[in-house]
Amino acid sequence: MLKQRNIELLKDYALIAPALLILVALVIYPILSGIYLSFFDYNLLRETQPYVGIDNYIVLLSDPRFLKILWNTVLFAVLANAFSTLLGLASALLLNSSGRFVGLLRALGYLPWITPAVVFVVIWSWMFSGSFSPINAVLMQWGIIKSPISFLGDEKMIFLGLSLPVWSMLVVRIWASYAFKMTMFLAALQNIPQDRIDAARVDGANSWHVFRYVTMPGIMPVLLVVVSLSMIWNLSHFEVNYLLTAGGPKDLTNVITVYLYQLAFVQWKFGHAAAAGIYTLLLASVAAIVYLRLTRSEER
């Protein structure tokens, strides 16, 4: 009996071994290598790579530029997550119906999700350009502005405390991420039993009451998962900020992942870059812990 049980255990381990190997090779080993590298002043332009302990972490935290970039990272993550969630939920509510063009509208809504980042960043760069922007052309035709605006370069134009390049970057990141949330919310909405909604309306509930007391509780588990995962993804976001502005102008749109790339592959400071990567990991870990606590409280 014991021998049979050991054989079954070996079979189970054999089945999960490939997944564990992939996890170790692609996740655990890079993280451990990054932690190890962060304790050295590793620079490809020098022959020696001395051990410096936690000096790389201290240097980054004492650098005003890094603190500004750290704040940018959190700011972009929070605002992009909040606005894309609202937009995704509103879109899902509008598309949660049957109609002649609903299928077409849903397909169009998926475009930001399935379009490669390089492609839509080129399009947005053209729309935000100071010379060829169709947005500038429309605004000038309507008499709202007298000269073209540099949406990605005019750091002096401030709106609600944020510069124009920051708002422009937020628009692109919100547009790029809302489609995933729309899809998830739409699936959650379609799983809400129709008899609950009908019963609420029979009891005299208006549209707001139905949304508050029926719709929101029905989609809350999905909402928690989507918001938490999106927060983690936004904290480690790279491609849009790098491809659109490379962190400029004057680090207004710079985030940790872009700064990490600049440290490693422009300045060759791999030790500092590794330390910056660990800070990113810590931020994402905080979001993951919040997600776990929220899901546990929801299960209770």
Contents of the next structure:
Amino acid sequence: MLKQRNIELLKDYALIAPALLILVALVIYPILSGIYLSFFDYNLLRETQPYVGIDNYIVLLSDPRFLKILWNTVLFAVLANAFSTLLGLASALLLNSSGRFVGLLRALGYLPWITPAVVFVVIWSWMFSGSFSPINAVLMQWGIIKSPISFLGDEKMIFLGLSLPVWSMLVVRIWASYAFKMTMFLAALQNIPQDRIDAARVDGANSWHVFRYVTMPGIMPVLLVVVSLSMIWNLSHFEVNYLLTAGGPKDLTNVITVYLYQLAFVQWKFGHAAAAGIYTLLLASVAAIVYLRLTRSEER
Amino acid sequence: MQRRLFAIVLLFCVAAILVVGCAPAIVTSETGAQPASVGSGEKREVFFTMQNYADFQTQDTLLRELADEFKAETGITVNYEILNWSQAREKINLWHVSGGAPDVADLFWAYTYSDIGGGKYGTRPIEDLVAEYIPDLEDRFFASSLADVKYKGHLYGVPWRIGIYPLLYRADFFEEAGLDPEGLQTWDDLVEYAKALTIRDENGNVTRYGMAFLPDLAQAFYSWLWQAGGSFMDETYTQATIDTPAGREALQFIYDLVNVHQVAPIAQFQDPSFDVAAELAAGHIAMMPAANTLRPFIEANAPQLKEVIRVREPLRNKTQDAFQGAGYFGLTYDTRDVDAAMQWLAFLARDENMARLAIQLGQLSPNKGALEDPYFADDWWFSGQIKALPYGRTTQHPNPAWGSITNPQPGSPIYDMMIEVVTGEKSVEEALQETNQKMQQMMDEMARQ
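Since the one above is the form predicted alone, can you give the form predicted in complex with the partner chain too?
So here's everything in the complex, that chain up top.
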């Protein structure tokens, strides 16, 4: 009996082995390799790569530039996640109806998620350009501004404690990530039984009450998972920051993933880059733990 | 029990990865002879990579034609891939660190990469092979371009493109402002001309700048430093030498153009979305160094400007040096069939093929025979560049840290220095001192082998 069970188990594991193999090759091995690399003063241009223990980690933590970038990473992750969640939720609520063009609007709303970053970053870069921005053209035409705004360059223009390049970057990050959330929320909203909403209405609930006491509890499990998953992605986000500004101006929009790329491929300090990568991993792990706990509690 | 089985499967997977990862590399032939695996009856192939220069279709068609002609002559198949420049630097870095390079590649920075590869990976010396396959190379190519592919007594490839960045100007703007192009010779002249060419609207916004800098802000410093009589390194290429009166003069001049005379756009140093080629095409810039990347951009996006853009010799201060760099085709330590690769290299190095490559991909050829083609003398861009060739100064520095020092991205000393000074974050003296120290530190680290 036990033998039969073992054979069954072996079969199961044989079936998942290909996926496991890919996981090991593309995820586990690079992580282990990165951890190993982070203990060496690994420089491409040297034959010998001396072991330096945790020096790379200490060097980074004592570097004001890295600390600023670490703060940027968390700031962008939190703000982009918060605003895109609000926007995603608002869009989902608006599109959770049955009208003539709702299907079309849903498809259009989903476009940012399926558009490659390289494509939309080129368009946003043009939108934010000092000389060619249509936003500037309209504002100047209407007499609202006299000089073009440098959306990605004017570090002295501050709103709510954040400079204009940071806000501009946030706009793109929010735009790029809200659509996924909208779709998830929309799916969750459509799973809320209509009779619950009807019952609340019969009990005298207004729209806010329905949203607060019926809709929100109904979509809360999805919201928590989406927010924690988005946090993981946002903490390790690379492409928009790299393609739009490469971290500039003056590191205002730099995040760890871009910085580690620069450490590795500009300065060829692979040991430092690996240590920066491990810090990113640790940051994302916090969000991942939250995510796992939420999904487990959901399963229960 | 389940956990034990899972552990066994996981262990198996790790072992499989390790076995694959540690498999011995393909043994390459170290001589011009065919490797043992290449028998007379076997299909012979060369894998060739090249960065993108013209539009993809043009380049693909040209490479296919060349490969077909080569196959008809030799029976050897050339498989090629066009790499995007945005990924090329990283790919080439990795080839030089861990192998996996093609048989023949479009390369640059021979000095830097030969040191990174350390005689194991990446670009390989081919002087013996060239003596056998292309014996007249020295006669048929300009010495200045060959200097870019020679390092420590070795030859690393055949130069196929040469970039020289003298000065370009808008003839129509000069005419409109009543300026004589011949009167523009020195840095002082430049300031006066740039002031006359800069235009502001009623709100004081600059609608046209007299001057702009190279798109690559690290390279943008080279010519100014050289023309001020300075250099990046000493004659032994082991000491950083930019913290000198010449360095100060050059950096101060750049700062003054932007901030004092206000004839060059500060946005180029502040705004990551600033696109100097687009600004030139839009008529927002009257003069700038003639970077090679501008020519295809104008050809594709603003061909009408070919009538009004002129390329001329560089400005003069203490010297009249202009940026010059050569790209080359080279073999790598991963080259499998060296004989086939050298035949392909010799085929590409023929005068007629050098001319085809240069003309169709919009590059200036370092091949003397190719340059005899009237196309170059008549071309709106190359005619000016040819006149500037005597002022070319190689951008290569035989120090492995050079590539990192001059990378046009944040974190690279020259790039950071330019931004910090022009945006007023640091004084010229402070920035030069720090940059010199950073350069020296990087050079010393690389020297510790």
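C-alpha atoms forming the largest set that superposes within 1.5 Å between two forms make up the rigid core. Remember, it's a predicted structure, so these values are computed and weren't measured experimentally. Positions refer to the first chain, counted from 1.
Core-superposed comparison between the two forms: the CA of Y279 stays below a 2 Å shift. Relative to the superposed core, V24 undergoes a Cα shift smaller than 2 Å between the two forms.
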